[in-house]
Structures are given as C-alpha cells and as structure tokens.
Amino acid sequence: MPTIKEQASAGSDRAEQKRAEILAAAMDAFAENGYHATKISDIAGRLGMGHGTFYRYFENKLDIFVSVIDLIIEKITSIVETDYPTATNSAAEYHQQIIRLGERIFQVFRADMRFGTILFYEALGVDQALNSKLETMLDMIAMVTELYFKNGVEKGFLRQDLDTLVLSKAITGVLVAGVRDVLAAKDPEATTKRWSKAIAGLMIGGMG
C-alpha cells in the first residue's frame, strides 16, 4: 500500500500532467481564435472537462494565457543561455556563434508556430502586468546580447567605441522582425538562413 508521501507525490504529478493538457489546448485555443475570443468553455472542450474542473488548476481566463507566455518565454530564455558571450575570441568566431543562435532561436518560433502568433500578436495590450512580462522579456534578451557585444569590445575584434547598450537593443528588436517574416513565409528555412546572415553580417560587417 502506498505511502501518504507517495499518494501526495502521486497526486501531484497527475495535477501537473492535467495543467499540461490544459496550456496546450489553451495554446492551440488562443492560437486559432485570439484571445479575445476565446472563452473557457472552448479549452475545457476541447480536454471534454467540464467548467469546474478547470477553475481547479487556473484562476481565469486571464491566468491560463499568461501561463502560456511564461511557457513560451521559457523556452525562448533557454535558447539565449546555450552559448556563453565569452566563448569567442576571434570575429570569425563570433560571427559562426551569432548564426548559430539566430537560428536556434528562430527554430524555436518554426517548431511550434503557435508561439510567435500568441506572443507577438495576441499577447499585445491584453493586459498591463503582461505587457510588463514581455518587456521583461525583449530586457533580458538585450542584456544578454550586450554580453556578446562588451565580449567582442574587450577582446578587440569589435569597435572599442561601440554604445553596446543601444546596439543590443536595435538587434533585439531587428530579432523580432526577424521572427515574424520567418512566420510568415513560405520557406520558413530559407528564409530563417537569411535573416541569421543578415543579423551576423550586420553585427561583424557594420562594426568588426
């Protein structure tokens, strides 16, 4: 016979396991219909559970989304911290590294198409402490880019003169258009190969 430790444990893993189903037919709710238009009978039907069930794992409709931008922006974070800023010691080196992640990072958006819908197109103005959320986020992705930048100034294989503050942050928000052609187009690929050029060649060419 279990143990009340085990039948906890037990019970807190079924819980997780039904949070999950829940975000991902959320995710696919919000994804194909808005937020807006999405209401908490369209998640729970999609699961066949019914209202009350629901109210047990999330607030509101409001607490599920955000749930899910936290998701996305995890798994976002986890594609900047996979090649540290002081890895490279030549411009070559550094240029092959910011393709490297530009690709990672779009791969992400191509692997799962719903991510860049919500995050860039519903997630927008839904709400305050979400909109705080996201530039949390565009923040943390600008400062770890500045990282790579003072890496370069330091090492002498980029300008000594360069604002590496201002310049993470024009690259952030080129990332992001980045992201949303790629969504866009129709060879995803091909289209991914060229923007992670064109970024690299813009942080070595414009200023190596």
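Alright, leaving the form predicted on its own aside, put up the form predicted together with the DNA.
Shown next is a single chain and nothing more.
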C-alpha cells in the first residue's frame, strides 16, 4: 500500500525512480571508464533507452557526474555528521569511539566499491568546482576527527601538546590510503580488520 506521500506524487515518483536508475547506470559507467571516456550514449545504452531521454532527467554530463559525487559525499557526510564525539569515561572507551568512526567510513566504501573508485580515481581533474568539493569533503572528515582529538586532549586521554589540526589531516590521509588498499585487496574483510588494528596501535602507542 503506497504511503500518502507516494500517492500524492505518483507521477513525480516515477520520474524520481527513473532518475535514480540513470544515476545508478552513470555510476557504473563512470566507475568503469571515468568521466571523459563515458559518453551520454553509454549511460543511456546501459538502460536500453534513447540518449535524448537522458536530458529529460539531467541538465548535462557534468550535472549527472556532480550528482553522482554528491550522492557519495552525502553518504559519507551523513555517517560522519551523526557521529560527533560524546562523553566518555575512560581512555579505552575513548579509543573505541575513534576506531568506530573510522570503521563506519570504511564501511561506506566497502558497501559500494564504485564510491572509492569514482571519488579517488575519476573525480579529480574534471572540474575546478568538483576538485574543491572533494577537498571540502576531506576537510570535513578531518574537522570532525579534530573534534575527537580536541575532546581527547581536554579529557586528558591524549597528549596535551598534540597538534590536533595536522594529525586530523594525517589520519584522514591514512583513511584514504586504507580505503584504497581495501578496494584492491583480495580479502577486504580481513584487510579492513588488519588496518583497524594497526592504526589503533599506531594512534594509541606509536610504533616504538
């Protein structure tokens, strides 16, 4: 039984679904061949539809690429934003909190392998505005990470002289490297765990 909202906007729902289908096909195409090598007719062809139809749902090629990127960023943002640091009573609890944040972000990329491919391989160098959008996303992750670190410093779980700004950016870099490695790994599950453990060890006690 359709919800009221579904009934009210039956026609627009159809369109919304079609738009989603095209978006999905575009995501496949972009992940496989990148932005420039993907033709509008490729995307349309994957759905067996005429390429003119594409333009009923998206302004142009850049528009759909940005939409794809936005979709991915939104997923990551929603994870990160709902996961602000909360009160913790022990260092152990605090460490758990940080590790959970990292694992959640990992999870997003593991859930859909195309995300990483598009974000870290195909999205750069397409458009100036897109570049800064990606930068902004990484900055946002770093900012939330820094919140955790600052919180840890305040609570005394972390060193008082910690350069939280640089370290949050560094850890974001680690995150990206980890995602890339997991994307390429034969056993992503095991690889993920290995990264979690190694990074936790690094952060907590260093390498010495």
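Superpose the two forms; the largest set of C-alphas matching within 1.5 Å is the rigid core. Residue numbers count along the first chain shown, from 1. What you see is a predicted model, and the numbers here were worked out from it, not measured in a lab.
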Would Met49 count as moving between the two forms, using a Cα shift of 2 angstroms or more after superposing the core as the test?
yes
